[in-house]
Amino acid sequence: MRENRFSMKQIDERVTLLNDEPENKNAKYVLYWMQMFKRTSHNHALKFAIEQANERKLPLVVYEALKYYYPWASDRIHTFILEGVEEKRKEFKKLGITYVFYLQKDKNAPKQTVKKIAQDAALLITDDFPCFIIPGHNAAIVEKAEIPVYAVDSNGIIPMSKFDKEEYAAYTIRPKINKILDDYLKPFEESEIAVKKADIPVDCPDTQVTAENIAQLVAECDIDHSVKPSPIYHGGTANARKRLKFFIENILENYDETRNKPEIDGSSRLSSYLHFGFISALEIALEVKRSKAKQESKDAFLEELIVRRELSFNFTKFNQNYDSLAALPDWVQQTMRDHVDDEREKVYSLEELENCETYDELWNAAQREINITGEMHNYVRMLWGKLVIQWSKNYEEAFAHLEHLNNKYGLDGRDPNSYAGILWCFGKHDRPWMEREIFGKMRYMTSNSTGKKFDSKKYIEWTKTLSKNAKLPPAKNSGETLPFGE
């Protein structure tokens, strides 16, 4: 067995070389492995592996691949994935990359096809991403590649590293960010590979995606098929582009007042775009910087997409409890253990939750809303977790549930964010608040309260119409609805 040498060596600011091999010195490409910046432009891996492919005058692969056994794998989200393939394909033809996307369909398919692919590759570049089987993934190649293996970080604007632990929340973090943010709120400078070879013959299978297709391939893999595609999201990144016009032009003017209103559509609903990296958070911000947008609402938004998304990435970063109660702070361990005992009037089981049996119409609807669409509005999102830590017979239980319900039917699942805002729902970067039962010193929420600071009546009717008519409420001031990728 060979040595493992996951040394993690910084290169520089988002570029860390994983091991000590050496190169090798009769390859045929540089290879970059995309795991979860699934784009072709603003994309820090994309721009360092052309990079070391021109210093070497050699051209450029890009593999992508799709396995069947991730945990919650299902139609909903595998078809989000492949709905960027083609496009991707078609792009990377142009720039003149050889671009490889491999279905692995169930357990007679090919295995072991980054480190076949890694035989002929000079070093091999990937995503650096902080949470669910990313690290993994990473950890693996190390041990079986014989070349240099690099990983970097694209998530974000500023660099994961800019900060050596993890913040205790958004006050602490928000005036580090703010110090640099200058620095890196700037244009993207793309690199353009110098050795332009778009059909390079690769040692893996390629699968062919198309829009007339991906239902067919979808069908044939060995995953949860009773996870729908979502009737409303659709993937890629022309997708992602058109749902940030229209929210520039729709409704970020009125970002402010709206965001917390799930009964228009008010919000920017890019969360599953950026976590599958079909559009970066640095494009979205520009963009928005450069709108024409009271500042207000151009703050408030800012505030979410840059202090509050990159303190999730903080914590999964360098908290190795990130989905478990374990990363919770001290206080809230205290209340936990001090609140076990405390009775619950009425709890649900997994199945009923996810049913929508319960006996609360908010949170019916909330969970309704996932269910169908795959996402879920940030402003009901904080009641369905608290209630559900009222309805579990311990905390344990409770985290459980709400991990398996946004990570089965949630696009933006299986995220920092998701993991960050469950944890949310616990006390994390939160701070102690009036004892009471079960909930301890966490924060308490409920429907009747929360209900009232919008119109959730509206909310819950428009949620009882999707199963038929799938799609988004009306802006505040536009009296169109925008039809994700029609």
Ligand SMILES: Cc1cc2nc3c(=O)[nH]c(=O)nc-3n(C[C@H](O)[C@H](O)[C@H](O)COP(=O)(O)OP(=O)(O)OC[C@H]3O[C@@H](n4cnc5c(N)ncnc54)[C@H](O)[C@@H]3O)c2cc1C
The other form holds:
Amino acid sequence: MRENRFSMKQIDERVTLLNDEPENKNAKYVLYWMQMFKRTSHNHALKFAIEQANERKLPLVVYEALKYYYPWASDRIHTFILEGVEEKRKEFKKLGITYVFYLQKDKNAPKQTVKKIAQDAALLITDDFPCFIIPGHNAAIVEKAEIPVYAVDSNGIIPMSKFDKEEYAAYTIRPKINKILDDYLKPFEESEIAVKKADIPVDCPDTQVTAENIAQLVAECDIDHSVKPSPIYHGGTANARKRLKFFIENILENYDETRNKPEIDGSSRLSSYLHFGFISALEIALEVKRSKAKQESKDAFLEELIVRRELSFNFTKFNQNYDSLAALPDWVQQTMRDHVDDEREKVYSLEELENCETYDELWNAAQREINITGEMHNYVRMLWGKLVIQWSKNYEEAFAHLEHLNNKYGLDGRDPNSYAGILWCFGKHDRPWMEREIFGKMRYMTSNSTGKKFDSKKYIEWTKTLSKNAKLPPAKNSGETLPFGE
Ligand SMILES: Cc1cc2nc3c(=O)[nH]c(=O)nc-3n(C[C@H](O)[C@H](O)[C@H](O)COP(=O)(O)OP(=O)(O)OC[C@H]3O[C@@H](n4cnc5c(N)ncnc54)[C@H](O)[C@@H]3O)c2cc1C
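Complement to the form predicted alone: the form predicted in complex with this ligand:
Next comes the full complex, and the chain you just saw is listed first.
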């Protein structure tokens, strides 16, 4: 999936023209193919599409599809995406925009749908997301479309184009972000479609999704049915905003202390909503900035949401090898060569890892959390990755196991943060530490030392209750748990 750097022309900070096809002068509409920014507001791609339609006095069609064959497609991921469809349909209707959602269930279902809808479009706008299947999708549509294709970056607060190369680490990107952040941390100005038309017929099946038929629709898809929907996290912008409100009212004040406590509800737990674009980082950052929480907590949160997250996007945008060990810096390559033959005392198979069958109770608990809920707390996620390096026959196998476990079970997987996070365990965006067996100069973590920094017993016990009573642990101040999606 490396053919994603086609002939491109940067139109502005967020917009790239991917081809040089002429516009269709007999068009019936402008087409926005929504792939990753699954929201109707704070969306630069949607805004650009509306403006293009208005310039041409055309209506807008938004097309979104969910295919059955993308890597790790499962009941969990499908359900989370489908949970966001009905609210978008209602919102687009109000906005006067046609919205088509196509659930392609199996190999017999209609194919080439974007290409067909594009035949009546003046131009096509889509999402510029720098990893997983999206760069490949965009390369493929450029091959097929006979109209201009634009990719728009609505990933982060700072446009990815503000950096012209891969940044080495957080300390190199942080000052660059801070220098320009005020220019971008501003309320989003929405655009309104001029030609309102919410029922344009298009050459593609339109799947009607309701809360009541999601389970049935998912059951009919040719996907992995063994990974069940999350009992805690439910998709959609409304659920994301509900969680954001809960976070700001009950958690943010103490975030600087509680974010490293997996046994309580002490962080935003918004990563899956961010991954699917149900909510934008800008909306979250502005709400956090506006809140009355203490400054240390706000700063700590914005460091994760902006500096760390945008470092990951920068990494996958500029590093063609982001999904392999080849993306690691020279010092890691050297240390891996030096320690490739070190003896691994215990090697676990993927199946043993997946079944939480290691000798380490804390590791098993972390895997249990992601297996059941679809997320794993950041603090244990670091340890989780480190231990798999120690328990695999070589570094390549460790990476493959981590990628699989993270992307199969994590709702927030398959993201720039997934690859930056996993490779961080191998030393990416980090520095050399004291040399030791297997890890060489990579930072080392143990369950003993990590587990002393929080109430690991409580966390382990909580994960054991999840299969019967799937609830988040209480937040420090509220004593309540958030009933997501109720
Ligand atoms: C091995 C490993 C794998 C990871 N896989 C993923 C993944 O698949 N998807 C994912 O979104 N994150 C991943 N991370 C980063 C981090 O663990 C999660 O973003 C975090 O746990 C999400 O929880 P939260 O939303 O409560 O975070 P909060 O603490 O509330 O932070 C707010 C937001 O900031 C961003 N953020 C937080 N921590 C980091 C970080 N270390 N790096 C980059 N961005 C961050 C996320 O978008 C997060 O939602 C991984 C980290 C490691 C070590």
